[in-house]
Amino acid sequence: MLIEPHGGRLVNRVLNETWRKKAIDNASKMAEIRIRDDTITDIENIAKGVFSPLEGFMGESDFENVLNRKSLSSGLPWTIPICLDVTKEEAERLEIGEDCVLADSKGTISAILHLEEKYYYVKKEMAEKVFLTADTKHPAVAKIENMGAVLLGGKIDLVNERFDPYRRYNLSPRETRVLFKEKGWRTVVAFQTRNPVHRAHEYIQKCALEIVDGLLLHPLVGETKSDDIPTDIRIKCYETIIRNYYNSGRTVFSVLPVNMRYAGPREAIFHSLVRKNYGCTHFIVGRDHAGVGNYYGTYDAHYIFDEFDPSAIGIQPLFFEHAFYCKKCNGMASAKTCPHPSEDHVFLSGTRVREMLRRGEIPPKEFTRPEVARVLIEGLKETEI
């Protein structure tokens, strides 16, 4: 039997065709709110159950509890606010209890919001409590500065889903649960990444796979930083490494269409709960999970789990230290297993690897698989043409 979704029920706010046509017919009578692409991503994740138990954008009680207690008002663990912001002027023309159209920049309807609340919030407080900094150099803090002054709360119904170029790999929580059941997997470990898989990642994943039935390689393909490797190149890398180095009978590859928040420890909890909704029983938490710059300690994403009742989280975190290739051990290792000094370890920074790839140089095989490096070299050449 698969693990229960967070809160016990997988949310579904996707309108069937009958109700979708009614919503479209009635849309002209509703107030319209234009929303950003990242908000549309949140809407689709709410509707498909990725963010279960959320059925819409957070009201004030849930918002305040997430900021101050890392839980929803029900007491259920939750660490990232899922918000819909508007300007004060926009909020003043909306009435509590009415339905509103949420549309993209071109006016295409994304969803219907059943407006339940309008409330003010303090941007600095949100930044400091969620991201542990008010420094606008932090990408998420910079986004908060540009948000509207009022937040709207209420359930949503998804009307139109955007075209998804990665649909064949974008399995919903319902789809992964069916797949895991068909495979007979009772225990599944998820691996979070926004980068191509290198040897340290591979080592960690395969260590975890030794203790469970299957691996969900689950890279994030929502909004990320501008200097991250483009999604289509990363997908080719994942396809290549799985084809050549993974047991296909024990590995599922699917993308996670969630925006990166760079909230460090709080995001480690959030990513765990999301994978629980996908049917995973274990989640790999590595070094500096969801970190950016120097805003979080190297293993803060491990320590935050101590603040929660494991039964309330429900998914088992697997903590791994930084892995590397040791020339003396003649294999992959970590500080837990390797007795040799750092000069015997092969470690390259992401910046240095990108520089090598752009020059057409294949990094050491101890760092990355040559097949993956070749995909990266060709992909980066194409992006620079």
Contents of the next structure:
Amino acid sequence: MLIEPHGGRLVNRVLNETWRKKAIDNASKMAEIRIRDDTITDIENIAKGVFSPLEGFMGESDFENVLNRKSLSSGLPWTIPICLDVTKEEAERLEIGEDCVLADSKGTISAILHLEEKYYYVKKEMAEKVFLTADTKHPAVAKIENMGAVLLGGKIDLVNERFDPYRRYNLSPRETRVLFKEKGWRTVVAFQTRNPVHRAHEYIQKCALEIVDGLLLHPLVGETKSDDIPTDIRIKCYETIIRNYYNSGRTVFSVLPVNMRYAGPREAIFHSLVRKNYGCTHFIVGRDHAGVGNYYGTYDAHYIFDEFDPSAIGIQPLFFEHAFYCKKCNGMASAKTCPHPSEDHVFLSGTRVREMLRRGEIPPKEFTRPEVARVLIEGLKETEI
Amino acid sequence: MTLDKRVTIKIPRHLYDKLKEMIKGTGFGSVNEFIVYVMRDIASGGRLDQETGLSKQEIDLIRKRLIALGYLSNGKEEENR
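Now show me the form predicted in complex with the partner chain, since the one above was the form predicted on its own.
Following is the full complex, with the preceding chain placed first.
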């Protein structure tokens, strides 16, 4: 049997053609709210069940519970607030109980919001509880600073999907579930990344694959930091490494269209729950998962799982330490398995690797596969990364 | 005005109570939610697959897309367990 989605069933709030036409016909009579691109990403994820059991933007009770208890008001674990902010002036013209159009910056309808709640929140409290800092140098805290003063809660219905340049690789939770069933996989491990796959990642993924039926390589392609490697280059890297070094019968490559929050440990839980919705039974949590700067401890994303009842989380986290190539071991290893000092390890910082790639130099093959390095060199020629 | 106009449908009390018991711990928030879910499925034609929670019609559509994208071959996948 496939693993159950979080909360027991996969949410589907994508309007069928009949209801979609009705929504478009009625839209002109509804109040309109212009929303940001990252909010549209959240809407599409809610509608397709990626964020099951959420059926819309959080009301005050769920919001407060997520901040204070890392759960929804139903008691189900949930660590990241999924909310819709508007200015006080915008909120005043909206009536609770009415439907509102959520439209992009050009006025194209994304979804209908069935407005159930309007409430105030404290930005500093949200930042400190979710991101463990109020420092505006943290990218998510800076974003909170620019949010409107009022949050709206209510279920949504998706009317129009945006153009998706990665549609070919963007499988929904329904699609991965059918795929895993067809493949006969009972256990699947998901690997989250926002970087190209280097040898260390490959090693961790393959170690995990040894104990399950299949691997879902599931890089994030939502909003990331400006200094992250651009998505199209990363996708070429993933295609290259899978073609050359992975067992295609045991590996599925698909993208995760979710915005990075950089919430470290809380985001590790969130990423796990999302992968459970995709039908995965195991999730790899590496060092400094979803971290940024020095806001979180290296293994805080491991320790946070101790705060939860494993059966309520449902998906099994697999914790990995920093991996590297050891010249003495003559192979990939980690601090857990290698007895040799760091001088024997091939380690390069992200900055050093970028410098080498920018100069057109291929990093040591013990660090990154040459085929991947060549894709990065070509791709980076055209960017300022 | 609301898009989501609803009507009241009456069902016997004992059936309501039975369904209320049945949905405990299943993720359905209310009997109403459960009935709407089941009715939608019936309206879309078919019983739900136990593992995926999808109708046969939905699964067929998804399989076609997975084949078109190269995730599945035309025949039944070789089992990798």
